[in-house]
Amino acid sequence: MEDQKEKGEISRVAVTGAAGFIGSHTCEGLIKAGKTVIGIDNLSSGKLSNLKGIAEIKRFSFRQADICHKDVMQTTLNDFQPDAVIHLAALVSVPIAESNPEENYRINVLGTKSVAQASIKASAKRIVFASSAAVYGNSDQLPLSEASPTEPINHYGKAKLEAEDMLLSLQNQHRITSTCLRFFNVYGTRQDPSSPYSGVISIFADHCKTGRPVTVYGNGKQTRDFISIRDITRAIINSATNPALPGGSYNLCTGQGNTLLELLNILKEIHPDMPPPIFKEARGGDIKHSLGNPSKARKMLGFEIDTNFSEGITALQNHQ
C-alpha cells in the first residue's frame, strides 16, 4: 500500500453518503474501475438496497457511521487508509435546511470538517466534495461561472460555501488536493421520489407514472440546469482517482437551461394521459433561474456531457 501511495496511484477510495442516490452510483463506478472501496453512511436517508449490486464484491466494504462523530470517522479512515475520500454525505434538502439551520450547519459544515480532518490524518491525497450551485444564490448573471459572485440566499447554500472555503484552505495548509464540485440539478435512477431530499424530476416522473397530478411551485417558467447521474458520477470518480487533476471549485452542469414546463412537456409525450399539473405559490428559498457554465470543468477536469436531457428523462422513465 505504501508503494502505491508513493507512486501516486489512487487505488483505495472512501465514499461518505455511500448508500444515497449519488453515492451508490459512485461506489458502483469505482468498483467497475477496479478500485477498493469503503462506503460510509448513517442510513438516515440512504438505503442499503442501493448497494445490493456490489454488496458481495470483496473489494467493497460498508460501515454504518455518522460523519459528525469525529472519533468514529478517524478510526474508520485510519483502518482503511484511503488514497482519496469522496464526501457526498449531507443534508441536501433546502426546505429542511431552512426550517432547521442548526442541523444544516452541523451536518454540512461541521460534518465536512470532521471528514476533512480524518482524511488528512489518514494521509489521503485527495478529497472530493459535493458542493452545489446553491452557492451562487439567485443571480441574474447567467450562465454562472466559477468567477460569478457567490451570494447564497438560503442556509443550505451558505453551508456549502463555507465548507468549500474550509476545504480549499486546508489544501493550502496540508498535502491534500481538495476538489469542490458544484452540482447543478442532478437526476437519475435511485432518486427516491417520496423523500424530501429528492429532485423535481424524480417527483414529477413518479407522479406521471402513477397517474397523479404534479405540483408546480410558481409558474413553471423557472429554469434549471439538469444533469444526469451518469455524467455526475464520471466526473466525481475522475476527480478522485486522477492524481494529475488540480483542486479547486468546478461547476458540474450542462450549460443548458430547461423550464419545468419543458420537463412536463417531455413527460406528457411519454405519458399522454397524465393529469394537468397543479400550480401553487412559489416557495421561499427556491432559486428562480439556474444555468451553469461548464467550461472550467471541461478544460481542467476533462469533463464532457454524454447525456441529452430528453433522452435522459425517457431513459429514467423506462427504467422505473
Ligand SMILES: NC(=O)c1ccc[n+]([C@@H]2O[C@H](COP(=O)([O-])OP(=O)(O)OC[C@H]3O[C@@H](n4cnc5c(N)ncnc54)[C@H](O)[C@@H]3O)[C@@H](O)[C@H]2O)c1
The other form holds:
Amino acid sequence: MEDQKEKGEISRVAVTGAAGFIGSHTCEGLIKAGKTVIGIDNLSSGKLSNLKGIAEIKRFSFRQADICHKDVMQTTLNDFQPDAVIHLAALVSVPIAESNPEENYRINVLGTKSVAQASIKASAKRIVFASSAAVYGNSDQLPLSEASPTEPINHYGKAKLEAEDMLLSLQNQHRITSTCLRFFNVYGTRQDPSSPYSGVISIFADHCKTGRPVTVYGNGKQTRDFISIRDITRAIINSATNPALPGGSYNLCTGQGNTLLELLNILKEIHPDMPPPIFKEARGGDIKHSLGNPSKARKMLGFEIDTNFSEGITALQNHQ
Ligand SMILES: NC(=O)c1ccc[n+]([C@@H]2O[C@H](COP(=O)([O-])OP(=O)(O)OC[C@H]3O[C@@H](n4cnc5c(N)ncnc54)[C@H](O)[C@@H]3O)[C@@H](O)[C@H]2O)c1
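Since we've got the form predicted alone here, give me the form predicted together with the named molecule too.
Let's see the whole complex now, leading with the same chain.
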C-alpha cells in the first residue's frame, strides 16, 4: 500500500452515498476497475440491496454512518486510509430542501465540510463532489457553461454552490485536489421511481412498465439534458482515480436537449400499448429548458458521451 501511495496511484476509494442510485453504480465501477472500496451511507434513502452485486467481494466493505457525524467520519476514513473520496451523499430532494432549509444546510453544506475535513486529515489526495446544474438557477442563456453566472434559485442549488466554493478553497490550502462535477439530469437503473421527487425518466419508465398513464405538466416541449448513469459513473471514477487530472468545477451533461414528448415517443416504441399521457397545467417553479455545455469536461477530464438518449432509454426499459 505504501509503495502505491508513493507512486501517486489511487487504489483505495471511499464513496459516500454508496447505497443510492449513483453511489451504487460508482462502487460497482470502482470494484470492476480493481480498486479497494469502502461505501458509506446512513441508509436514509439508499438501500443495501443496491449493493448486492458487490457485497460479497473482499475488496468492498460497507459502513453505515452519517456524514454529519464528524468523529465517525474521521475514524472511518482514518481506518480505511483512502487515496480518494467520492462524496455523493446528500439531501437530494429540491422540494424537501425548500421546506426544510436548515436540514438542507446541515447535510449538504456542513456534511460536505465534515467529509472534506476528514478526507484531508486522513491524507486523501483527491475528493470528487457531486454538484448539480441547480447551481446555475433559471438562466435562459443556453447552453450553460462553467463561465455562465451561478445564480441558484433554491436552497438545494445554493448549498451545492457553497459546498463547491468550500472544496475549491480547501484545495488551495491543503494537498488535495477537489473536483466538483455538476450533474445535469441523470437516468438509469436503481433510480427510485416510488419517490415523487425522482427523475422524470424513472417515473415515466415505471408507469409504462405497469401500464399506468404518465402525467405531463405543461405541453411536453420542455427540454432537459438527460445523461446516462453509465457516462456519469465513468466520469466520476476517472476524476477520482486519474492522478493527472486537474481539480475545478465541470459540467457533466450531453450538450443535447430532449423534450418530454421525445421521451414519450421512445417509450411508445418500446411499449406500443402504453396509455396516452395526461397533460396538466405546468407547475410553477419548473424550469422550461435546461441544457449544458460539456466542452470543459471533455477537454480537461477527457469526458466522452458513450450512450445516446434513445439507446439509453431502451437499455433501461429492457433491464427492468
Ligand atoms: N440524480 C441526479 O439526476 C442528480 C443530479 C444532480 C446532482 N445529483 C447529486 O448526486 C448525488 C447522488 O444522487 P443520487 O441521485 O444517487 O441520490 P440518492 O438519493 O439515490 O443517493 C443519495 C444517498 O445518500 C445517502 N445519504 C443521505 N444523507 C446522508 C447522510 N447524512 N449521511 C450518509 N448518507 C446519506 C442516502 O441514503 C442515499 O443512499 C447527490 O449529491 C445529488 O445531489 C444527482
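Numbering follows the first chain given and starts at 1. Between two forms, the rigid core is the largest collection of C-alphas that superpose within 1.5 Å. Computed from a prediction, not measured in an experiment: that's the story for all the values here.
After aligning on the rigid core, report the distance the C-alpha of Phe279 travels between these two forms, in angstrom.
Its C-alpha moves by 2.9 Å once the cores are overlaid.
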